[in-house]
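Form predicted on its own, single chain, as structure tokens, below.
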Amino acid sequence: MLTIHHLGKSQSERIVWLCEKLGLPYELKCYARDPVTILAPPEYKALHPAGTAPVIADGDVVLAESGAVVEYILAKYGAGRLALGPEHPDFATYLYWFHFSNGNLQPNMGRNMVLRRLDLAPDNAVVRAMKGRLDHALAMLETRLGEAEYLAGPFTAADVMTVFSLTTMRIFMPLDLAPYPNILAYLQRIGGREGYRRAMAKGDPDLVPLLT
């Protein structure tokens, strides 16, 4: 049976989110972030040398890197569901929104948190790049949703990837969405869905999700 090891208000909820939607049997064990560092505690640092989350474990194997778990997920338990095979006609978008989240707009999130944090003059150079590239990844988010109902056109592992970026995120990087209807109306059938609503209730009970 898989263990997922869920460091709460992070990365490590698509994982839980992706196997309450696939049915799979698995164990969950919650730890809490320091209330001082809001860092991962040092047992959950200790289960994988990158120190991150998520963590799993299934037998043997003991896998970090949310991309990574979903793929292994998907190939070893997901019979073919939610994901895009080569032939069919949307496979490079699916792929293209699969790697989107952490490859484009979590990470200009991230930036965007540090230069928040030091504090810089808004004119900053630096700053004015950084914003600007993120609302260039917002907005094709939003003109990608206002094109399909979901990123890949029906719900998949791209929509599991990317959903955290524009929730629980913000909590760390607050973001204001109203700029950009698609994505607001895209969160609101994300947080309808059976699946998600249990994994963040069993994953993160006392956290409301940032679905406005």
Ligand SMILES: N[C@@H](CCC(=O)N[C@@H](CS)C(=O)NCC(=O)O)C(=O)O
Contents of the next structure:
Amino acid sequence: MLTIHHLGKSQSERIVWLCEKLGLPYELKCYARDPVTILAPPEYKALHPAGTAPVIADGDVVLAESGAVVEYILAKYGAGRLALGPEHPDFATYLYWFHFSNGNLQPNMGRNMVLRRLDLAPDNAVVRAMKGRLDHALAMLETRLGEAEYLAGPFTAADVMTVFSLTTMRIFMPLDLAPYPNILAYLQRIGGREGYRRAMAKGDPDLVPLLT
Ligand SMILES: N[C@@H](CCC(=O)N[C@@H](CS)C(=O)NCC(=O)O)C(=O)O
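Could you give the coordinates for the form predicted together with the ligand, as opposed to the form predicted on its own above?
Full assembly next; the chain just shown is listed first.
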């Protein structure tokens, strides 16, 4: 059986959600963040050389990195669900949005989080450039979600990858989504999904998902 090592309020919520959605049996091991550093505690860092969440175990396999973990679970246990294959007309669209999250949106959220903590002047050239990149990523999402209900069309793992950056990540990088009505409507659709609600209730029971 899969073990999901879930760090509180972290990207490992994606894996809990994925397993809930697929109806897979799994053992959930929860870890609190270090109260001072807000990083993973030493016992989490010891799980995998990456030292970051998510980490799963499946027999002898211990795997980190969200995209790798999601692809691993889909390939081994997904039975074709939640992914579009090469034969599908929207295969490229699925791949694009699957990778958009950790290749574009999440790094831009992370960079802006760090810059915010440095408390630089708002007209600082780097601050402006990084904010511009984040705004651009959000504008792309806004456009896409005006065309389709979910990122690849139907609900897929591309959504499972992306939602963290728009929700729980805003604990660490506050962001007003009011200028993005399509994103906000999307988050309401996500919040109505049973698998998401179950996953969030199991992984972070003290957290009200940031869907507005
Ligand atoms: N690209 C990695 C990023 C992993 C990552 O940075 N996870 C954060 C949680 S959102 C983490 O573990 N932070 C705690 C730490 O670095 O100690 C992935 O998607 O798995």
